[in-house]
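As a starting point, one isolated chain is supplied in structure tokens, in the form predicted on its own.
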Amino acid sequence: MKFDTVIIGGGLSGLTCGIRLLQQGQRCVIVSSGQSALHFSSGSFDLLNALPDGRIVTDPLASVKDLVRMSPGHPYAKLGECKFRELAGESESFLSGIGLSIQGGATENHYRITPMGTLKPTWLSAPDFAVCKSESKLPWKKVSIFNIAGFLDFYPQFIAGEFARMGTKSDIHLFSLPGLDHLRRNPSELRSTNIARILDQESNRDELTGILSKAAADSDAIIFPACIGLKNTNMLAESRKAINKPVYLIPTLPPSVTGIHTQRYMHDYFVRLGGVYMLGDTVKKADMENGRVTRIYSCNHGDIPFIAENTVLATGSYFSQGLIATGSRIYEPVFNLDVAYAPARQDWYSRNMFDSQNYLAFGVKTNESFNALHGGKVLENLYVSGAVLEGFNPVKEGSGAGVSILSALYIADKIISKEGERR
């Protein structure tokens, strides 16, 4: 199987990567062994909400040069300040160019509403979350909060709490729709993509947005747990129009109904672009030869490799396997490439969760160019882009979804760049 580029991994890395490669008219196919790290995601994207010395970043394009001071050997210092600031620039048109609504931009961090009704710093938010621009005051004085009775993965309380501390009245509804009476039924069952699946009908449509109206009256706006618009992205913005007022979400636990949404969009976009979407393949082994990757054998194809002129590893940290860690090393288990690692396993982590745990910014090493290195040697067609890249702690930071688009684009066009001068 041929193809000019070969991405390991779908998620927000591999599909940002694999659709730009695509818009150059490259051929590509994305092996995806299943979910991503989308599915689990606030429903926001990070670029650098805080500097390695725990100093909170108000603009990342600013920020960035003390980065690279701190941390030489972050992603975004092999990019070079300039070019991290074109590229921030570039992923927003892109993503708003393949037709994802955004709210924010580089130049200034928003501050976007938790699940526990505090504020975080952040790059970009999908359209309907509630986010403010001050980090200690809500635009609102009043609000009411609504969940769905029995659901347990959504805290009013919380954030009726939270809201209080910054000026912000709150009135907390619970409410019902007969069609969620049968997920009620086990507790497993009550979660916000099930939920979001009754929500979306538009015979629901009505009833919701009558409890809505009714409850909120005197309120400036509603606030509302994010299970809804996994299919149906019209249902929220005619439900405002009909209520006449602001209707926030606020991401709930996992699984995320937004985070789940941009990765079928971003799929589904890529496809129609004419890329290969695998899913449920997984990589597991390649040939190398003068430095290149020659082949690619995956578990669902056997013996029939795929050949490219460029692979791009988009794998993911220790959550999809990208990494694997044992008692005594940690390793990448397609190429076994070059990781970088602290050797005594005490020194990966801290016995105090909120610490900057260590074992978050081990990951592959490459060069400038994120060109994987294998026993110390560049392999210059292979390409590491995302999560499983060393030198940053996307927690501690809140860079990982800023690392996985910027390091995605700069691959794509440094690919596209490559393959024209071979012309």
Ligand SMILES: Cc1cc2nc3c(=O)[nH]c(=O)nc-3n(C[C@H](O)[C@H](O)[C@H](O)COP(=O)(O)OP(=O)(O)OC[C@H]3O[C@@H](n4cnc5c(N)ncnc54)[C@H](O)[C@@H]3O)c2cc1C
Given for the second form:
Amino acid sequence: MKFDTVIIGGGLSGLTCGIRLLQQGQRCVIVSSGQSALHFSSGSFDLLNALPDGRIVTDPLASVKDLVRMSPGHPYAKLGECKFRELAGESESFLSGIGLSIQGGATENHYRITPMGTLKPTWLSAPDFAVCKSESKLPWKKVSIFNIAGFLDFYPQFIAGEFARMGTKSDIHLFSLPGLDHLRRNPSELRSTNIARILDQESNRDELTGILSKAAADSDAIIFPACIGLKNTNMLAESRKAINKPVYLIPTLPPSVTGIHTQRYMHDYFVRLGGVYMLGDTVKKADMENGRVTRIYSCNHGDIPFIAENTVLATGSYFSQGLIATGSRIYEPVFNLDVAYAPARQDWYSRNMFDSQNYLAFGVKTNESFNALHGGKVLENLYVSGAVLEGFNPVKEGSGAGVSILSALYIADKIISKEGERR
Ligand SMILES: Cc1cc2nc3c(=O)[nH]c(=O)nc-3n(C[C@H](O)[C@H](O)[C@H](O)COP(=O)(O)OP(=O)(O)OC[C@H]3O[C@@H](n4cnc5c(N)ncnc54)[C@H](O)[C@@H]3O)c2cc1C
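Next, give the form predicted together with this ligand, keeping in mind that what was shown is the form predicted on its own.
After this comes the whole thing, all chains and molecules, with the earlier chain placed first.
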């Protein structure tokens, strides 16, 4: 099977890279084992929320110079300040260009509301999310918080408590719809994605709108769990119009309806552009000759190899098995690439789970152009993007999606310009 580029891993990073390559006329395949981090994400994308010394970042574009100074091995340092700024802007136009609506921007982080009602800085959020500019004050005097009766992955009381601390009053309403009854018979069925399948149905719109408008008559805004918009993103906009009041979403505990919507949307876009997406297949090994990857083998295709000019490794971190940790080592399972990690296991983690965890910054070593290293040598046609990369801590810094998108766009552009030079 011959392609211009094979991408291993179809999460945020692999899909961004794949779509960009297809837009430039490449023939591209994504081989992906399964679900990505998007399925469990907040639904917001972080670019840079804090520096390694703990200082909070309000303007990522301005603070990147401090990051580069403090963390020279960081993926953003490999890009360099100028390229980082350029790619942050391009990421926003890339996402809106493919039709993914977003709010926010790289010159000023905004605050999203967590499932517990606290505020967290972030870069881009889904357009329906409740967000604010201030870290301590919400833009509403009074809100009505809704939850589905029996849904345990959303906490209106905690949210109302946090809102009260910030001076916003709340009332709480539980509701149900006939379509949700059969889910409620088994508590494990009453999950965000199953609820969204019901709430997304046009036939439920009028009843839902009636419930919201009646109960929220004296509120400035309605707060609703992000259990809607899995397939049908119009429902909320239509309800909002009918009620004539803002309706905002707050993320629930996973699975993330907003994240899954993004994953599916990007997958469908990739396929519409002519990309081949092989879901449920795992790349197992590859042949390498003279510093190049020559053939790639997957579980489903046995000894029929994928052959491509370039390969992108976007297999994610431990969570997606792009990195494997044993008792004594951390390794990359497809190519056995060089991985940066502390040799002594006690240096991998802190027993206090709220401390910064070193293992989160371990990852595949690359050169400045994100080419993988194998036995200390550069593989000139194997690029590494996203969460599997070394040198950044997505939790402490709040940089997860930013690294995934920016590295993917950088690599895609690198591949395209290399191809241009070859011709
Ligand atoms: C639970 C969780 C929640 C997060 N929430 C947020 C958030 O809210 N905001 C934020 O900014 N960042 C968040 N992050 C950080 C996150 O890592 C990035 O935002 C980003 O989504 C990672 O994308 P990725 O494509 O690099 O990796 P992933 O999303 O992990 O995708 C890797 C893909 O590769 C596939 N794969 C792995 N090995 C193979 C193989 N051998 N062959 C074929 N396929 C393979 C996996 O099945 C998976 O689909 C979160 C991370 C985790 C783990």
